[in-house]
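Let's start with one chain on its own, the form predicted on its own, as structure tokens.
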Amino acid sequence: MSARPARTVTPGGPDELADVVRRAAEDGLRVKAVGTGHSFTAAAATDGVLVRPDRLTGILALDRAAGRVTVAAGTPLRLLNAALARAGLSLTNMGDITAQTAAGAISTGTHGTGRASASIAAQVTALQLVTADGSTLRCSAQENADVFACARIGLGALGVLTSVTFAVEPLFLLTAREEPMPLDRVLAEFDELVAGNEHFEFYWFPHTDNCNTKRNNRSEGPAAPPGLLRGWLDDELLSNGAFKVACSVGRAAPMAIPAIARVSSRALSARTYTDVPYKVFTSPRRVRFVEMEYALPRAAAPAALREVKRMVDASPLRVSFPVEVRTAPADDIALSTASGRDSAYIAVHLYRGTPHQAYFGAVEKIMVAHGGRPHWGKIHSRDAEYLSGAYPRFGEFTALRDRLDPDRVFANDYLRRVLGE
């Protein structure tokens, strides 16, 4: 996707932000604030003026007695993740890629996996962001708790963000078990193997009987980070070179995957290690992909992915991508895709350039009469007529966006899709 911006700003700080917007809206232009690009709508996507984050970032402020740390809402999630180990601090969790900006993870719902601990944004516990008319706005639960409540996760629909203010604890080692295991096995103990880790998840390989699993728990130490050579055996030449070559394989000559899959999902075999959380939460991804990724209340998880299963067995569908299964604990974010319900993600892929219409509309079907919410960053072809349904708080929301932005002058099509007019 691509867009054509009347004018591009790259603004300094939340006083430069807001004579933007103020221009803008005199102007008659929709603004827009983008990350770096990695959600697969068109969330940022705006013909009116397009905010960059280049001069918004860096960490503004670190209290360790409060464990809290601030940071300009452009900061990279890789910059931060390593600043904060360095002073001695981390966030409690994570997803499993850096490259997002804070501002663009919290308000698209990144999330990692976990038994307790929530997605990046319920670990927000202050931010500051300008409104449309031009007016800077600080939010916590004890300041404008109204807008609090819905601009952790924003879609950019209520502002633009300045700063971001993060819960923090103490530095800790998490020890990873990577593990393959049939898939049987991985749903029929799927509640056992959540309520028994801190962290899990796991990745089924389609066409096949087999998974990778995951669970991270934090440990004493000492640290025990994977051998040079095994770490790159298993992230860079398994997990990103071969299996690049594979899915590049798979695009050419379909009729392959099935082949190559029962044969990539042996590859990895088990391993432990551990390290400071970002180093096992984190994992590269140089394999360019597509993807849609739904939440489910967390009990109809395994149903669902048995569904999964047998419409890609009984389709001549060939999936070269593996799906990937996590969890998340209920917050009390508006419009969380975990808001008010103990959900699980079941995330399918596509390796870029692979037709995907067909693949992902069938799961999407599957994903919807689960009562799924679709992650705000990813392909899904819902609207605003089921969104409402499907989030109890979708008119508290929408209501403040009223109050926030009678004119939209942060409004663009996606918005209009998932929000209404």
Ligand SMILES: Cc1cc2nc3c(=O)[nH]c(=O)nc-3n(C[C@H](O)[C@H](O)[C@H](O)COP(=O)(O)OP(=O)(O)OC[C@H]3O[C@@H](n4cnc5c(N)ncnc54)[C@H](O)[C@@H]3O)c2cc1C
Given for the second form:
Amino acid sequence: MSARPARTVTPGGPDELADVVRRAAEDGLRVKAVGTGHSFTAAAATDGVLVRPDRLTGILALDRAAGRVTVAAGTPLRLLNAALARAGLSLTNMGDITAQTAAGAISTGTHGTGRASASIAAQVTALQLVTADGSTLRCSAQENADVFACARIGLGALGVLTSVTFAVEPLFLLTAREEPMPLDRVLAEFDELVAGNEHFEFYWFPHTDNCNTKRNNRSEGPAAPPGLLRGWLDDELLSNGAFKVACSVGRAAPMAIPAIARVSSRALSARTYTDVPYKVFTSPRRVRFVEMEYALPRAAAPAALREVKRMVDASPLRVSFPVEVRTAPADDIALSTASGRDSAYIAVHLYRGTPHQAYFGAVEKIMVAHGGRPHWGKIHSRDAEYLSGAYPRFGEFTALRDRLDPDRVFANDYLRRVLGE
Ligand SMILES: Cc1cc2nc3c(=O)[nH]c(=O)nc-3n(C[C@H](O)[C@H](O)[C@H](O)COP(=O)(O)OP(=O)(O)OC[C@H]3O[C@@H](n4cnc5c(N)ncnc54)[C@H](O)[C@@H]3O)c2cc1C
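After the form predicted on its own, can we look at the form predicted in complex with the named molecule?
In what comes next, the whole complex appears, and the chain from above leads the way.
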């Protein structure tokens, strides 16, 4: 999963970074930037020069009238969200956590769930990167548009990002409705649930017919965050504390997992709360897990999830973690998992330390049969041959890579597998 870098550097800006890239080339070393290391793949591993984000942080510009914020590429999303909220602004959509850096999050296509709003990368309006020859390149829809089309989800293959500009909007409130529902109902009503809500997602508990659904929609307010006790019960005790105990028991005694799943999925109850977006979209994730996630054509998701359920039911597998299902509209980024097609994501998780090959392998077979595209930052076994068929614009990305990085300064084992030599 990891490699030992020959050296580690923490440049403070584009000029220092350009020096790093030039010096690495002189020494015959490859270069790889890392974010906070939240990817489950070895996307950021290198035996060359590892660029750490620690000094590439901070808000560089904030244009309230234009609805734009530019951050240094290593800025954690947590800091971005807090700074935006202080300024009365917000991103439109985001994933489950805010630990990642801006560059790391967009480079693998980090996403939440949305009917009309897409991944974090799709909210990017401009980027700056240092390329293999040490020069600095700016791109947007107007400037170097061919680079912009690919570099928003660049897998670290096109250069080192130094700054990222996001479209932002005035801070708004979201009302979250969490509600347990039977799986059959969720799958039968999937299209309506997606169409009827700005952000719909659900968790299905393997070995049961139970789901927890979550619908987030904009509201006039007032803000009504979960009460302290209820918030602690749901977010800390059930989702983290008790869940961790259940996972530990399940790892030691897998036969107990179906019974635990039945009890814990029934312990959920409906709740409604209203808060600023980042507090509604994200939640504490303290139970460590490994994950695989595939994007499918949206219409294929209900059938694919039924196949996953049949497979689990017919197998000796014992799965302690819920399966998460989210959606995204088609976008225009070459290697986005939602590139050119409305998508649904099916994500499978296991408690860290549990062997995942049998479960993930069996789920992956189902996803691949539906034309699935794996999340670039999560476990999968796909290679360039498969991916070139799954992405109509794969050749556009690799041609740009050939032009910007002909000597593969930014290559690593992961990129050799997914993009080719
Ligand atoms: C608990 C948890 C929850 C998660 N939730 C979600 C979720 O809700 N939705 C989702 O889609 N994903 C989710 N993920 C996955 C995560 O968002 C991605 O793996 C993301 O890429 C991690 O960002 P990072 O800053 O840690 O980057 P890293 O993992 O360190 O790096 C990711 C990639 O970005 C590249 N990179 C980093 N910095 C730069 C730079 N400056 N220039 C060029 N390339 C760079 C790296 O080389 C690497 O290829 C989750 C992961 C965890 C552990």
